[in-house]
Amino acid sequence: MASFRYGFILLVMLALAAVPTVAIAIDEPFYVSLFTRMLVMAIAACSLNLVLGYGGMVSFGHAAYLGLGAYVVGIGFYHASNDGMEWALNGWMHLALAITIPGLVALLIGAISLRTRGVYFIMITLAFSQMLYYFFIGLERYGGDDGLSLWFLSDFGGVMDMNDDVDLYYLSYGLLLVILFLLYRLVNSRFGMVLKGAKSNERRLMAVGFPTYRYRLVAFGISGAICGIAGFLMANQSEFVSTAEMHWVHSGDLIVMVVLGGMGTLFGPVLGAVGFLMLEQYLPELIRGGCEVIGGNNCGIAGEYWKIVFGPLLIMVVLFARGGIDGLLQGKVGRNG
């Protein structure tokens, strides 16, 4: 099962590389943007996988980075725009500040919230997440609850052109590749070790002398600063920058996108991302073809409801398939225990 689930992954990570080759020749450009928000939200799952699969801080905050790293674009734009600072759309400007911004107030959020456990902790991530999204709504210079539309986007120099959408996939994939390699070393160094042996046993640890506190509160940062590129390059992908993307329920989003492909997992968060945006996609439409079938030409409205449909199947994953996608890519099939 090994080789099939490390072979699945290649095809489906090479599958990703080929999407704008692909998309061009059948003159489906739709494509590329459909799929370039799935990279965008797998690095955001993936940001979120390293403390809540890793180790096991269940954030429900984490679409406050993902807006703060929008906004970074967002009010770029807008001093640009208005007060003639071209400066503040360089591109390169734009990525520092959205991995440094919610970096650190994550690890502002972190260092209040981690003293907490269990609900508590579910509880204050949710809190300061919705403090944020009120905060920017009450923003009514940087567009409000309107939100921002961009008519300028990050300035690289000549280097990759946002405006394109295929650079800014490929901009997008070779993060995301970047950011799995990172993931991968911190997971398997000394610092990724005992974060997930502060999962297991955290008194345990704590007794034979590691600070378990800082080794979470840092990897609390660094979740931060990963979804912040997230929401750069969502900004970017939308040319728009909405409150609404800080709401909590993009963080049940990608709590959803990381149980469905597989917590504690490299590749997991990917594969769920895609997972779940393909559902989001093609689900209604499936939904809306088989009322049709069955129940004639009124079921205009029957594919709003997919998430009655993809209610029941995120259980059965969760019931049947240990590890989420990447449980069953390994053969883990049956109840959790």
Given for the second form:
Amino acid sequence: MASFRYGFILLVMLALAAVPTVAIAIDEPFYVSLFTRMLVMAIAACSLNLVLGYGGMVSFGHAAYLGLGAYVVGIGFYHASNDGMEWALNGWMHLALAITIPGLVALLIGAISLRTRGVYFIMITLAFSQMLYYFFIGLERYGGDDGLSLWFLSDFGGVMDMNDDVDLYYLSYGLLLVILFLLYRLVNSRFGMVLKGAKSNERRLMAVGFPTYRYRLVAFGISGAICGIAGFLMANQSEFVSTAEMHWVHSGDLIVMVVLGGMGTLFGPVLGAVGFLMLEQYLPELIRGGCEVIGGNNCGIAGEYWKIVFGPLLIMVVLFARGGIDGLLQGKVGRNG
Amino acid sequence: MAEVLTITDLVKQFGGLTATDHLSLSVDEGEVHAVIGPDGPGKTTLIGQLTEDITPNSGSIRFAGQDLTGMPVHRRSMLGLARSFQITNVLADFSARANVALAVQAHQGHSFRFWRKAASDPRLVDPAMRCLATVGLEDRAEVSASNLSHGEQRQLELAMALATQPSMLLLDEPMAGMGPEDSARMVEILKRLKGDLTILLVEHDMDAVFALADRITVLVYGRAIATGAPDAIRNDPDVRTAYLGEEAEDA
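Here we have the form predicted alone; I need the corresponding form predicted together with its partner chain.
Below is the whole assembly, all chains and molecules, this chain first.
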């Protein structure tokens, strides 16, 4: 089964690499932006997977770091267009800040949250992300509730153009590959061993001499930093920044992507993010089509109820395929999968 | 001989219950000191004060020249106090080798090393394999800990404790739940370690205790009623009534 698994993952990654070429060939440029969103959410899901899947820390507030990364672009745009600060559009600077600011905020939030365990940890990470959500609603200057439409995107000089969907796509794809490779090194390094060990049996790890809190905290910071990159890409992709992206529902979506794809596996979150957005996109059409086939009324509306199918599907994954999509590829079926 | 561990006038009360009652006990370098006693909270509470977050009401625990009271758990390990758990406590989803390698890693400086693969690092793997060989698990190195037999898991516990290169080993009922065969194997392993290591052994298995210990302390209701060589303990009238008497009646 192992070769099938790697073959499938390789196929998915190659298919993703070919998306812009195919989309342009069949004259459906819409696919480029849809798949960019998949890549962006894949990066965010990978960042959550580091703490959730490898570290056993159920963060219910990762939308906050996504939002912070996006607001770096938004705030830079605001000052460039209103105060004439041209330099505030510098893409390299955006990227650097979208890594460091969410990373530092994650360290701060983690420093407090990681003193708790279980449900309390879930609640406290949720509370912090909601605080940030309301903080940005209160920031009228940067659009508050209405958000900011970005007339100018991150400026990378002549290297690439964020207004060009294909450039943005390949930037996202390249960043995803880099992040996957770095995560691969990290989870197999000494640091990764401590992180996974603390998930498996923290008491034992302390007994052999590890101050586990520090390691978990650093992992949490790294996770926030990676999630910030996704936020940076998201802002450039949607050309819009708003508090909606920081809402707790999106933290939940990220957890769903990780669980759907397979927790604690390198490519699981990528598969989960692609699967999630595919279902979000095509389940309504599928339902509409099915409805028409059986000759139902109001089939146009029926599609809006796609979550009625999506919900039970998730329950099935949790009940019968614990390892998610990646688990299924390994032939793991069942509650312990 | 130098004292490695010195417990002086230790008292721990839980409400009205005195679990440790003015206990004084010392472990000399290189000796195996066994703590035995009838069922009750005394032994577990003593171990809790030595290795975990149970803070005594009064008295002191000095190990390697430092007071252990209130010291974070991970720092006690750094001082050279290693423990095995009464209830098997290994990383179930790690292989036996990875379990021990992690214990080795804990004592090679900080682990904020993000790049090099740990599973193929000879600085971790070689010592880990040596510890596994010491406890006779070298053939089972790649087996996931959850797939090891109970006896093997106990051996793995011991290997992890050894991997931290301790100056003293605290063994909390290493024979717990073992059949006679596994028990005998564990006694053999510990006999081989004896002399090189200072060991505080808390154990129910009398055969094991008398086979291994240089000195024995008998704990009844948290109080040490006798300390001495195995023969002296065997013939101590107080001990016979408090403890061995019960065993004799059972038998």
